[in-house]
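A single chain comes next, written as structure tokens; it is the form predicted alone.
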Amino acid sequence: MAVLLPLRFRILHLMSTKEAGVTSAEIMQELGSDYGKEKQFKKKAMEGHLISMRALGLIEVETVSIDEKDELITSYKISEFGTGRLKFLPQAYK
């Protein structure tokens, strides 16, 4: 895809695609080659963005669970009023 959206918008699309809820962890992984260098691209504010997104209706959590290294692992799916939101994207990632 040509044009490099918001990494906020794009973790938006992202989710669009997916049928199940998607980690953090595996927002990172998909999305590191396009935004990988960037400052905001780091585990702690990738987190921040996903509260933000909540709050903002655009994701709910899907499923919530504690890892091996007793991590709260947070599944997100994106939201009714967030795929409403998908109308504003660029026609490349329709």
Given for the second form:
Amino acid sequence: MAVLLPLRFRILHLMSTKEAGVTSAEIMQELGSDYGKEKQFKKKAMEGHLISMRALGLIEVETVSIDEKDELITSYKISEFGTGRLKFLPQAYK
Amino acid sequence: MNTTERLEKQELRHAKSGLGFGVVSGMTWGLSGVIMSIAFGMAPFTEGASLLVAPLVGAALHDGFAGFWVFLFNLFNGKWREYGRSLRTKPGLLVCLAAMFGGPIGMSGYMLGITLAGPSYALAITAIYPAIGAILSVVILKEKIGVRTWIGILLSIIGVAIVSWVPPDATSFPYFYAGIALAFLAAIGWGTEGVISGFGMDMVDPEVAVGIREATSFFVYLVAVIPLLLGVVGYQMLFGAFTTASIGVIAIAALLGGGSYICWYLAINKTGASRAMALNITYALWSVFFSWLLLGTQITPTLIIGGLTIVAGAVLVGANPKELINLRKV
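To complete the pair, please output the form predicted in complex with its partner chain; the form predicted alone was given just before.
Every chain and every other molecule in the complex is listed next, the one we just looked at coming first.
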């Protein structure tokens, strides 16, 4: 693939390729090969991106549950509004 | 507490941290301004060939240093690669456009407004920028703004007008109306900056956006504002500053200014552009506080009344938790 997208844009792009919702752990798994070595690629930062993007209407909560460690596991999918933002993607990602 | 409630609590905590960043952005911007005023009292800024040279060169140096500090910050938090990636996308270029509205248009208009019309009028007029920004954010970002928030924004603006108001003195400002027009231009510039950068930050990391914003602003000052408005004297002062102690003072002001911008952009991203802007203008109050603390400026009843009005406005802006969870009508 061409030059990497800014991480936040890539998260949106990744969601646009999935039918079902994705959790922060799944996103980190999928994007790890491209961004995994970077210090910004941390669980907490990823969750921060997702909460902001949700509040801004780019993505929606699909399901929410609690795991065995009593942590909140939220899966998100791209919203119609977020899909509109994909028109700004570089050609290589369209 | 069920899962939905826990999620809501997590989301609310996130939005409230945005409100906190908004307040801190105002505080640090106020302190940065007071420190800049100390630098403007030092050589070479006191030796300006015209009144316009020092403020514009000072603004350029401020943004240059702020860009440097923010880059160091992004180097340490592992986001430096995002600069190039962002600049290759349209949202990244939108952040550059926001920089032009905020720096060369907003900041220059503000500085020239102060010079030509006096600080009280310039500050009071530029403080309407959250209202301009709020209207633009409804149209462009589809932000939801409730009645309480609108009242809060208006109260904050009125408070700034009270704080900065001093009766016109005998000093004549021959270009007074040009100064007023430039202060309006600054308000439009800053309001537009908040909304365009808010749009860009849908896809670009806020801390990276600030780095791009400061660097772009510095670059435009260097290649357009200084040569077009000031000419050679501008560059002489710019380079002259590096041989004086004032450069250290500007570097400190820019450290706070860069930090302020990070807080402002994070607030825009976490709690919406309209709220972030209304909290950012509390800088008028903070600059009075820091002037009193550091420079011994007198506190008058007008300052206290204005200050309380700003605080009341800021409280109303963040008062409705329901508005904080879904920021936009989408």
